[in-house]
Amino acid sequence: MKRIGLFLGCNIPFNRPDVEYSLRFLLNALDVEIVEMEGAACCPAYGTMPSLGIFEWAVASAWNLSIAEEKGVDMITGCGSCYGVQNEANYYMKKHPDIKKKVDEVLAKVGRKYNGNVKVWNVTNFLYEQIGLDTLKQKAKYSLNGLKCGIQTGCHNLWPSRAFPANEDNVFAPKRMREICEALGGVAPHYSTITDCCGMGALRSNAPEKSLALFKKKLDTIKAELDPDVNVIGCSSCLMQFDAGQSLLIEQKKINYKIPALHIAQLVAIALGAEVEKATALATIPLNGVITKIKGGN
């Protein structure tokens, strides 16, 4: 049996706990042991502590990673952020030993240390090299049945693409979200701005004008390409501009149009049989026609 460490960070506990659902659910029914991440941190995300220190940053990334290390696990995550910066950390150490030496100092302070042994992946990745498309396929309880999905992949998943130990063969051009839609009875077309930042992070936080302006861009070019059932998407982050942000929209009478928005945890778990009740509780846009139509419905 696999067994991973499921890093959660901040954003899906305190936001939406119905992703944690969602990846503990699609674990188990992946045959996948999961394995407690006591004691773990903040990542630190883009934004805090990089922007301050990065010596102070690569001891709270280490820290986190020398937990994983201790326990013999590598470590899983749906937030595009704790991915990204959980391996570029582990990156940077490597390439600047004389950091990584006053890390080891630090964390030697508390009894701890940290290797450099560690994976960090992002659900998607673990889901195609670690589990495959054709066990996803013999595992789903329900078929996708032509659901439109639109991708939103992350821009933390897929940069700084040097960092991580695995990814798309081509960064601007990412298709494992893709694939894994497809494999389960889902469409998944490429559409001109699948790379496009969904203005969430630290832009949201300081300038939430500016934010929505580029989301409801991306938005709109969705809608007008693909005209999704729904969009799927691989960051927590990016799951709250595409569904709270989305509704801020409408509120504001920006757009007249409504998609409703799953994280990739979600989506494989609802077709693996999760409760949907669960899966899905936080949502702010409706997604009966989405579960209807996985459930064999038009």
The other form holds:
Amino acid sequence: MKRIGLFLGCNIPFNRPDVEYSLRFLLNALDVEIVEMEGAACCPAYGTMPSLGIFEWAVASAWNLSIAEEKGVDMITGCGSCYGVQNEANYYMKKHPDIKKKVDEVLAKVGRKYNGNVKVWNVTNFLYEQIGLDTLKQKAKYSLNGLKCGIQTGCHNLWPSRAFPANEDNVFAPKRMREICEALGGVAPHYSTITDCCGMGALRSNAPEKSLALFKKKLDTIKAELDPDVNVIGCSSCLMQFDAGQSLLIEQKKINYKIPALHIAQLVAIALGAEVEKATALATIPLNGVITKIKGGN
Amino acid sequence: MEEGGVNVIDLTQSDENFIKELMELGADELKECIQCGKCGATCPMALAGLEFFIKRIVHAATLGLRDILLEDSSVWGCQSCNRCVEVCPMDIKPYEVIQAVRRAAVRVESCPANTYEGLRNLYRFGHAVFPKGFEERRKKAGLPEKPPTALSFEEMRKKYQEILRNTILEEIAPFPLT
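Take the protein just shown as the form predicted alone and give its structure as the form predicted together with its partner chain.
And the full complex, kicking off with our chain again.
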């Protein structure tokens, strides 16, 4: 049986725990043993320790990585930042032995060590490489019944590609999430701004109006080119922008349409038979039409 | 466009020591920049309309324009998306220039207040993002009130805090590390 450390981060357990429920459900349904990352902390977010120094970044990530290594597992995360930050920390520690040495010394002070053997997976790459589309298809209880999906991979899931253990063939034309949706019976066309940033993150914290205007540009393009039933999102921060951020745009009367949003973990969990109320508990844009389409056809 | 600020480059303000400081703080390939502008062409900050986006920040950094870089808060709006790192033909890792400017800024307390909020939450709870009301949200998703992270394991959290005290946070934090 496969085992994996479930790295939760911050936004998933505190803002969108319905994604945590979905991650837990889908790993169980796919016969992957969940190993709890007891005592794990923030990845740490780009605006915190990484903004203080490379050593500061590396040692804070090494804390989390050392917990997974002690338990003998790799980690999976549904958050783009957690994926990017920790993979980059791994990359820096391999590239800079002097920083790794300092990390080792500080970890030793609290009785921990990290040998550099942990890979950090995102949901898409884990499903694609570790489970496989055929298995996913076989285990699905519901077909997506032609559900039209607008794909948002998320910046941190793509770049910097040199730091990532797994990736798309072309990081500027991502296909893996599209293939997952299609394997489950949906359609997920390419669109012209598929790799554009959603504006969540530091931009949203420091220049909220510009962030939402950037997001609106992307959303308008998705609406005009695809008019999807749902946007399917690879990163929990993007999910918050596509769901709660979109609700803000509606409230401010800046858009006159609504496109529901699901994290890829939520969509897959629902297809595998998860309880919809729990899997979508925190969504602000109603998902009734999406669920009816998925469940109505079986 | 406003006069002055980031829109006027005064070469008499160039500070060679600041260039060295940035290089030591992670922008180690800064001097290899050829000002091609590819980073700016992919930058969400530029697309969002921030005037001082990656290409201009790297330019100012190569000139050692300390005051402009530390006084303007644009570096804190960077999404850390790393498109610039992916496309840079000279491999100067432009995002690392942003991070080096941030690192220089926190050493002279020149960063937005929300930077400290994230660091304080990280130190106290083990989570930089720690929004109120999470217990109720977790209940709705059928999960226990607290996740099995540093938040639930006090001994582990104390060890994590000890690690953080062994970094520069100990020197720059404007809040008690106890």
